[in-house]
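Below you'll find only one chain, the form predicted on its own, shown as structure tokens.
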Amino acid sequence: MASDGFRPLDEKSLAEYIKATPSLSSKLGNQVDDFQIKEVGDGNLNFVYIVTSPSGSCVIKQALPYIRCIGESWPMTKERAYFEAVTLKEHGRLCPDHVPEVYHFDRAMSLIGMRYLEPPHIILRKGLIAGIEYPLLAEHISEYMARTLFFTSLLYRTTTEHKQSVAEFCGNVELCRLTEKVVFSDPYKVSQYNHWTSPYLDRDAEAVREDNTLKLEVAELKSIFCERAQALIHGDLHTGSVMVTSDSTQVIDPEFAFYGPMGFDIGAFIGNLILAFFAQDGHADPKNDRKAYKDWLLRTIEETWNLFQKKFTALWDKHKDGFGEAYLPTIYNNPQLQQLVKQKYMSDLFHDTLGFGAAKMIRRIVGVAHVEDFESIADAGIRADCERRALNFAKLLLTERRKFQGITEVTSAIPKVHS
């Protein structure tokens, strides 16, 4: 065992950490001899154990002092799952029909005891692949993006109680630099890590490398990532990091989490719908062309963006004379004022979550960690094509994003990319 407590489970001994428990042992009954371990975890970073007994289940997850995906030989912090389970708790808290319910911490194991999201949940990015339509996901995807965001910004608190909080959060360094690593450096230039699909991309991977626009857009993005704490966000809400029913959304794994900006959060999210468009004529076949699942995908990404942008604005209407210390309500006393901030916070977060939104997507190409959607598609052939026609996408969502005035501008730009 390690001198600081932490030992890594497996089936046998964390059945053992369980039975000694109440926390975790009530949730399945307290029958310590009759329940089931099985580890799921395909993620790139931690142990995932799924915990089930006649009467009761729980997720168990612990965090690894290294990237799992890789090995010890790129060593990560296991205090990453402190802040997962803090993050998990305050926005749980903010948005509880979205958040699953944290039953255990341990902090010396860097071990998180929670829900376990039952079949039919399934993470949303297979069930996109797979071409289920998801009717209340811009509904409940707003709704949690606009509370937690919200609700730990300025626009709510008092600067002391933000600072607090930024402080703590700053201890999430690591991973962090893990970001701005994988997301706003190793794409634009020759890096041990970085793949695609050779050698259908290889030329357009050096093409991203020689790119100087893309490298002063992605250098101010980086800044505003580096140095702009908005809210507590999530830090890598991707569709991988969302589950799913057609009547259920749950978010899930914010080991990322630190306060940053808030289009980071959303445009990791619309993002990777746009790749899940990009990739479905890679998925497509005789029996279904998928046209209909990508109008579909562009209704949603649309939704997604005004509901957020209603609901949060509603959130901030409502507040307005709070203790929020953004605009204080003896400076900003007017409607009209009002109004301006508004529209002009607004854009400029708009703006965000497209630049943040394409940086996520060419990593996704040409970085380090891929997506599902492209690597599925069996045909290197026809993935290159689609995997190209999203790169082309986010190279011009990144450079020209304040052009677009609204979300209809980029779904209409959307389908009329070609490679």
The other form holds:
Number of protein chains: 2
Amino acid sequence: MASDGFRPLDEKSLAEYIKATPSLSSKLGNQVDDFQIKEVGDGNLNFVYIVTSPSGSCVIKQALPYIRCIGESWPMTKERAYFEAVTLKEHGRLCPDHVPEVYHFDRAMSLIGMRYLEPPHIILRKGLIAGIEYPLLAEHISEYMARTLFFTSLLYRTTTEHKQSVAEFCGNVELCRLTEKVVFSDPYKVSQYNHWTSPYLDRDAEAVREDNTLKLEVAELKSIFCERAQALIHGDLHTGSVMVTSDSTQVIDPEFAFYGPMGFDIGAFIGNLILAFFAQDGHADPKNDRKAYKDWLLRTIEETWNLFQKKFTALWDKHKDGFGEAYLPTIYNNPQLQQLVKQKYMSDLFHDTLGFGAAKMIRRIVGVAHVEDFESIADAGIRADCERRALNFAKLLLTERRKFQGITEVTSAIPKVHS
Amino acid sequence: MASDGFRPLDEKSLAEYIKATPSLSSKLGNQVDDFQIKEVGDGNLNFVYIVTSPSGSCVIKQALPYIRCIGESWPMTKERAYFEAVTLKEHGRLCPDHVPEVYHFDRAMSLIGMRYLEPPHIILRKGLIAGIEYPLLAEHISEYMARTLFFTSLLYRTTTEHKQSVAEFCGNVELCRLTEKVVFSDPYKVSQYNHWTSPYLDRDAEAVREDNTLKLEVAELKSIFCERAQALIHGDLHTGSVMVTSDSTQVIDPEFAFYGPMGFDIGAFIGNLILAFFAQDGHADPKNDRKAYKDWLLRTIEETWNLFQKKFTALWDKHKDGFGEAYLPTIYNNPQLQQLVKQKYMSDLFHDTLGFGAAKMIRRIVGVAHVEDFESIADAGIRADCERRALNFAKLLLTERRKFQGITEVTSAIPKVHS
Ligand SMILES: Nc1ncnc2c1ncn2[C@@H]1O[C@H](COP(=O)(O)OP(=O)(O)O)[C@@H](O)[C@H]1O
Ligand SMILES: Nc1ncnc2c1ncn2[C@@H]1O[C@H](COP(=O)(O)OP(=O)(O)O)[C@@H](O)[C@H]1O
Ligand SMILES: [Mg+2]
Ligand SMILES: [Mg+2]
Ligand SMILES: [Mg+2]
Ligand SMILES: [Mg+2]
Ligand SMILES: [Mg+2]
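What about the form predicted together with another copy of the chain, after the form predicted on its own?
Next comes the full complex, and the chain you just saw is listed first.
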């Protein structure tokens, strides 16, 4: 199709592509007739194919030069696939238990071949809507976040390694701009694709657009997002970017990755758990009031932060005599000072996390892209009630985040919110 | 000499170089015998030649692959000349009145040809030691800082422009590492090249190395320095990087430039004025008690910040409907909110400025590179007294900076410091 070697694939041409590509045909064989190919992309941006054959399986993800859920009217660089592949590999190296293996990457085709996360893996968000408990979720996701964020930060790396990686990921600017727009800007102004449960939330959406305090806070978060190269973040770590079974947790879809603030990832995940909490009343039925499930969600929020903090600071302790530029051992090697700097670092990170989490919640209620947690509540009045409570809590979190001293203060405030 | 096209020049080979280089010989002619060449590099890193001829003049600056004042035992990339040239041109484009014009740049030779800032231009630091008042200094330097910082920040630029420039200046990592070392690390540990007025300040230097609160604060500033790409900063804006006459102010030597925190530049300048203040008692003599001069210095510190703030926010007002990503007009276009976000931005920047200024002061008293303001005080006991007052004020500023609400609180605290 195009002279740059790119052509969008479909089920048929993909089969030929696999046959011609040794790193894929070595898994799947080269009998095109044996391939079962199914497009399953339910995400917002890309095309995803599950390919199975008698000899194996894989997932093929291809980026097209526009945003899938909007169409060709919203162009978007297909180079995002490159940054996704680099990040899958880097995060996979740091945390192989929770990132699918990459089998193949073709930059010209914007195409990634990776491990098929076979059933019973499902998207976490769908599990949360179904009311399924994942006893290892907090353990696993905290491990993923602690390892990927710690090892790509200046706590572990030299300035030389850091600046080189920062420079490379500056190339993922189109995706950063998309986040800037949909998370930090659009919800606070009239914007073409914004929507909400109308007419119920008309006044709420308007109130967001007129709230100077919110806008002041969101500007600060946006500037941190744009300017602070703290670690290689996933960049889109909501509950739709995690696939789970009862004993496996896998993080997919890091196409928004760049060197940004750690709190953006942790906040995305926790913020989306809070959204899941507020959606539960919309999923309750006479057989299941979801009360126990809401408690599990709150516990999981607490454990996610607490385990993250524990694992992250344990990595810090373990590598405190390493090459990380941030706290040189010859200056920071006394136990009392170690304690002090860790407390300050984790407290700042906690407040960033709450701020970004809140911003991610708000945009899912009055912005362009909503979440199935709420969208799947059929009764618009009930849905609006759930959304309003989530929105009110997010506003509180965004403006008062510095007053929260620990995660249990957050989880005890959540159930107290009224619409 | 080397296969990469680099050779260190001396007076003789420079003459031949000029003759063979049209952009220089067009200014100076090509009569080698007519050239008067004098090496005047009094800085720490590079070689600087003043070249005059009957038809014109210029300054030639060449970076060698090590740090001049230490020698070949401290290697340093000569690519710094590239970043200096790019920044001279970029800052010169934004503020031509206060940056010398670049005539020529030779990347292979790490060589810059620029306007000779002819006498009576002298290095500002020397003027401050001599007790000379520069009535336009605050006006000029605030103009330079406001324009270079504003126009290279996200207040004016799009994310796309910003990330592209950030990526390029990540290449100046060696110079960033040097700052990390000499400003944010060495003063707080035992380090080979650290020195101070001994034995007078032995206990003071030791106290800095043992002060957990200072170390906690300096870690925060270091992380901002390493991670926050706020604007294209000069990176070394002390009073030795400014040349002045009574009506001209010219900023030279931006080889440390990169995308970093604005407060690092403003703090460098103000911190060095404060050092000049504390040095005055060492320069007083029966004919001149320097009292009036100290008042002028305090006024200049106040005016520098106040005029910077005024000019910077005026640029913001003027360009508020432009393409800057930080505060989109459709969100931030109401006057009350404009006021709020500006207040917060300037207050945060003020506290960054005080923190970085303090860190720059401390390193000049107990670190590797000292300032002539103090070094030129012959009596070691008097010098130590001046330095101790400066050090004590810097420690106060670093740890209590968030309590200062405005610049006059700073300038009224300065004269109250005791040793
Ligand atoms: N490795 C995989 N194994 C199984 N299913 C996957 C895999 N990667 C993606 N999927 C499925 O495809 C959907 C879209 O993938 P995703 O990477 O999130 O694309 P997008 O970038 O468009 O959001 C996921 O929600 C999931 O259902
Ligand atoms: N454009 C110029 N005009 C006149 N003198 C200059 C010029 N540039 C540098 N100098 C002189 O050379 C000295 C060293 O220059 P500088 O750029 O600060 O080098 P370094 O990077 O080694 O510190 C300055 O202190 C000043 O005296
Ligand atoms: Mg997705
Ligand atoms: Mg999200
Ligand atoms: Mg995606
Ligand atoms: Mg210099
Ligand atoms: Mg220099």
